[in-house]
Amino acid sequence: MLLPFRLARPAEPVFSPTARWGLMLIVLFALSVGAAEAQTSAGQPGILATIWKWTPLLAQGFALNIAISFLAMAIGTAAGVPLGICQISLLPPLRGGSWFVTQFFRNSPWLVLLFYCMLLLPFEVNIAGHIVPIPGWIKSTVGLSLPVMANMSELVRGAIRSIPAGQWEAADALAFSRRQILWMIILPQCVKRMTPPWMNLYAILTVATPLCSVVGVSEAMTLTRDALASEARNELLVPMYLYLLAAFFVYCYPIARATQALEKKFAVK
């Protein structure tokens, strides 16, 4: 029998926003707008009108946040899957080396990794005599992909280890090689186990992309700060940042709901 009798969920940090959070954000935003309007001087534009004026620019910054999250997730997943498979290798040097890389980047502060990538990666490269600049957002994407790679490696290792030993023994009895067992029997079962925590990891990565503002990337947080500096109105501070927070919530909440739905769908009793 090569079918799983249970699905074990790898233990991962949970990012699960609820509808209550959205309601709280709406209430807080309304209260902050009301308080800011009370502080607005005569002749100045209203708070909502000012926020709406800056919305197209903030939307461009938010789009960069999403692009960084997509690319970092793709790079981290592509690198993390083979790294996780190496963690179950029968070769001690390969197994130990992949474990060290996984633990090092998994337990490193994301902001520190961002700074290292910004400082160590070149600002431009020479390709066939042509100077090609490397913008800061690409280096930030590489920096964020490193912890994603490590967490993805641990997801793969945990999913493989959660497959009952009888699966390996039954396949071995049928004369499958270790490679065939892994690629034809074990990994296909791991996809369902890894999908919900993989989506959860993407949500965590998305809400971490504003860290790029610290290293000078012109994403949504940076542009919000620039808009506040341009307006020079202290009463705009709380409403503008709550507006940005609501944008991240609106994007991440469906992901959280889809993750919960997949967990229920893939659960086997």
Given for the second form:
Amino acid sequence: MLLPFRLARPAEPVFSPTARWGLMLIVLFALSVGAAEAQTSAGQPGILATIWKWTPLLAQGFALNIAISFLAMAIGTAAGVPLGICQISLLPPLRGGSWFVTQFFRNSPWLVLLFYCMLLLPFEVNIAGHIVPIPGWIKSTVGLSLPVMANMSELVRGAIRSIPAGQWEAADALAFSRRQILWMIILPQCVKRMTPPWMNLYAILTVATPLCSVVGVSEAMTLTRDALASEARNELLVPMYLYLLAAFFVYCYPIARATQALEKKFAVK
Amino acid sequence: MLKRLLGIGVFALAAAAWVQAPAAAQTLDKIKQRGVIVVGTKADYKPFGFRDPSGKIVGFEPDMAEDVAKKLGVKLEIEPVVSSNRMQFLQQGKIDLMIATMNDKPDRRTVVGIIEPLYYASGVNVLAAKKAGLKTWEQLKGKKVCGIQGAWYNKPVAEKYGAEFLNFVGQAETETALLQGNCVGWVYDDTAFAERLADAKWKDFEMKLPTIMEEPWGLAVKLEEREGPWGKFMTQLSQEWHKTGRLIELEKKWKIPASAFLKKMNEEAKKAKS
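Next up, the form predicted together with the partner chain, please; the one we just looked at was the form predicted alone.
Below is the whole assembly, all chains and molecules, this chain first.
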């Protein structure tokens, strides 16, 4: 029997490229702690002890980063999916409008959007007589969800486009309506295709959350800076920031691995 | 489809009209009604406002804020601010009062209501390597100096003395740049240097230039409330702070080198009483 031709799989390296980066990060951190320890004047607590002392506070800040990323992703996805579907609408104004919104937010710098949301949204609103405060982190979450929405919209549009036109035609021939084709045939297939890039988008969003520190949200980056100011020891600068970097790496790396695994699973054989 | 979209639009407009920003109220009434006063202070300016490892913002200015809250009988909430957003926060009403190491400048007086008497004073100086041998400000011409983004005196120092500024966000970053020799000196508030020079790490550095541009620091309320009940309340409290020597007490508590300004204000306030 004639077997299909298969390419030999290249040998897997002992560590994947990302894992190598992780190892390097740990080595860098150790080196920076060592170097900083050497600069510590006598009588001062050690570098690791100092970092450990600030860890609970930094963890609190990091939790806020995660909360922001979750919420921004949820809002961005909820708004981006309908927007993406509107992009293939048969109504020209709807199609044009959603195209414009998508392109506008996809091509705006995230920081600029953050500033806009920070300055334009009120800090408290009066809902039927009750004054409800809107904390800064909620405003920055909205700011971050705008580019997520636009990227999501493009993901949806691209995924719908990637389904072969034959499926539309076949479903049409079976007398499905356009809405039925979209909901029952096309979109279910898109979910699978969109998952890996969607997770990718999430990882990008997460590492972008420290941007919120620029607009005064007390997240991990702001708190790291405050901790440094409070310690007033410049030798802490490099280890502290590397510590923060490592926290983000530890959180995002598994997501990157899972994305790769999913991509492999969904790849067309 | 179009009709439905129109419906959504109308709904959104109605919602926007219903959910609107609250009308401007008198801050003092608002504080009493809420039972909470929100004060903006620095969180990265030791010892005036900084975080302890539990995350609480402590220091000279948070202690002042505590006094205000105590006097009003309300709870205190501290909102960390930085130089670039402190005035906006006050204008927006996000904070009721700002005590954030702000120099009293004429252009700032047109934006926020700076309360008199002013509560502290600092000048500009240079923390420089001893080997640079700085004796006069004119020697800075064409030399690289480090500075902090948003400090008002960066521009005048650059223009007047021809220094080239390398600006950083925080004190820790600036310190590192200075220690690594990226600049000959650091142009900043003299109050920030006094504490450092006591540390052995800075033994190769000095602050030899005369302090220039001495400017008092002002706490601020919303501009339109400067003459209102809230502004008057703070004016009165500021006078009391000087008269009772409370600020000198706080200065000692936070180990800030005694400033001539506070001593003078304390003496004047006492004289005015008798």
